[in-house]
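Just one chain is shown here, as structure tokens, and it is the form predicted on its own.
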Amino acid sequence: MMKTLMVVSGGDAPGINTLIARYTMLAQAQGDSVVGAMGGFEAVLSGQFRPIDLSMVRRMEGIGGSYLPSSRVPVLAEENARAQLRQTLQDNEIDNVVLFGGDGTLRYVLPLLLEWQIPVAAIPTTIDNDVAGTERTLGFDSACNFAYQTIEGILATAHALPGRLFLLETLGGDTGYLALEIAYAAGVHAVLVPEYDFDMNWLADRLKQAVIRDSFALAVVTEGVKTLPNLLEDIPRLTDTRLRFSRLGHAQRGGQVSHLDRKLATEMAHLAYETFKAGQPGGALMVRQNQLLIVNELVTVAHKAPPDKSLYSHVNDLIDH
């Protein structure tokens, strides 16, 4: 019988519960068992595990958050971490690890597990979509869908009461992948991301022209844009128009799981389980050219390329076409 340990390291994202449920269903159907760490690798090193309650996690599989508590404490950097981890896994008869994590987890924790020859299936899990080597992370699509609900509400007011300016802030950390994807698909008038500079006078003129043309203006900005406080003051001053500001906040991380993330989680669960049953060492589960692959090279040490500059330019030129 095979015994899998699931560990959530870093932030939560929609789709974690779906994958836990799908993997546990596969394992239990074959007589295998699954346990979860009760607080990231800090819990792993102290042996704080519990069996996955399939009936409970199945009730949670369509919602955001995580059935298993997480932790960002960097305990694997400690001097005796390798020996302690191996001993804990051996004492609890753990055969392999399913690891959920974002950019930091996959760049720093995954290489350690591979180096220590611990079979692992690392799941790129973050709404930010900022993990190098994969086109899409688990939770990204759900976070985009969450934003569209708010955008539709803004547009309802924009059409009912013409002549207004709107600014929507998304999550995304210090990266603009999430904001750019949302802005492009929603057809907004401008998008601002940390990776590319912009001129405040250009932005003000762009929004003024949008109001003249479309009777409203909507811009999207990611939380990592450092000049956001200035935007809230300068845009009304330069346009002589009141600005309505909306912030999605951390609710964007806890939205319902979208179809694409449910499908991705299901495919990842199958690939991880099949990899372990075949006795393979595992690696990171990456989407490349729309195909899910397991990659055991340490490709995740690299940083992801910046958001698509041509897409950024297209969004910010949209009202001129």
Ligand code: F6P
Given for the second form:
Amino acid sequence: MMKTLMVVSGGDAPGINTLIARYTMLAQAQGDSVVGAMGGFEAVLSGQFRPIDLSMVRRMEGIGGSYLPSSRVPVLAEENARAQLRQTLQDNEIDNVVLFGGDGTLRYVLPLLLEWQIPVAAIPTTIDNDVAGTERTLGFDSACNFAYQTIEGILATAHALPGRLFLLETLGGDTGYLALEIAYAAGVHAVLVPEYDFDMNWLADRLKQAVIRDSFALAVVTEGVKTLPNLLEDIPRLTDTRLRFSRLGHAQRGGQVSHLDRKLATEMAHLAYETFKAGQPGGALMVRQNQLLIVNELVTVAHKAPPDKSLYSHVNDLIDH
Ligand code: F6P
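Show the form predicted in complex with this ligand, please, the one above being the form predicted on its own.
The next block holds the full complex; its first chain is the one shown before.
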């Protein structure tokens, strides 16, 4: 019988509950057990584990958030905490670990488990899609879908009351992958991300032209754009039009789990379980060329390339697209 520990570390994302449910179904059907840490690595260090309640997590599998509480406290920064982690895993007879986390977790915790030869399935989990080595993180697709619902709502008023300027802020941390994907797929008039500079006069002119042509203008900005406060002041002044601002905030992280995230979570659960059953060392579960792979080279040491410049140019109608 195999005993798996699940740990959620860092920001939650839609799809975590689906994966916990799928994996636990597979394991329980084979007589294996699954326990969860009740608060990231802080909880692991203090031995706070609980068996996964399958009927409960199945009821949550279509919604965002996480059945297992997470933590952002970097408790493993100290050498003695890392030694304690190794000991705790041993004392609790943990055979393998399913580890949910973003770039930081994959960069610092995954190598430890691989080095200690504890089989691991590290799940790149973040709505930001900013993990190097994978095309798609768990939660990204759902967070895009959440934004489209809001955009549809804004467009209803935009068409009903012509002549207005709208600005929608997405989450995304200090990266623009999420905002750019949304802006491109929603066909908005402009997108602003921290990786690429923009000129305020250019933006004002672009939004003004959009109002003349389309009767409204909608731009998407990600929260990491430092000049947002200036923008909220300058755009109304330069365009002589009031700017209506909407912020998705944390609601974007907690929406319904999309079809693609449910499917990805299901495939990840199968790959993780099969890897453990086959006695393999595991690694990070990465999507490459649309295929899910388990990778144990330390890909996460690399930084992810900036968001696709050609998409950015396409949305903003810049000369080089
Ligand atoms: O997990 C990524 C993310 O949702 C970012 O998009 C956002 O900036 C950040 O987490 C918010 O973090 P917290 O919930 O700790 O405020």
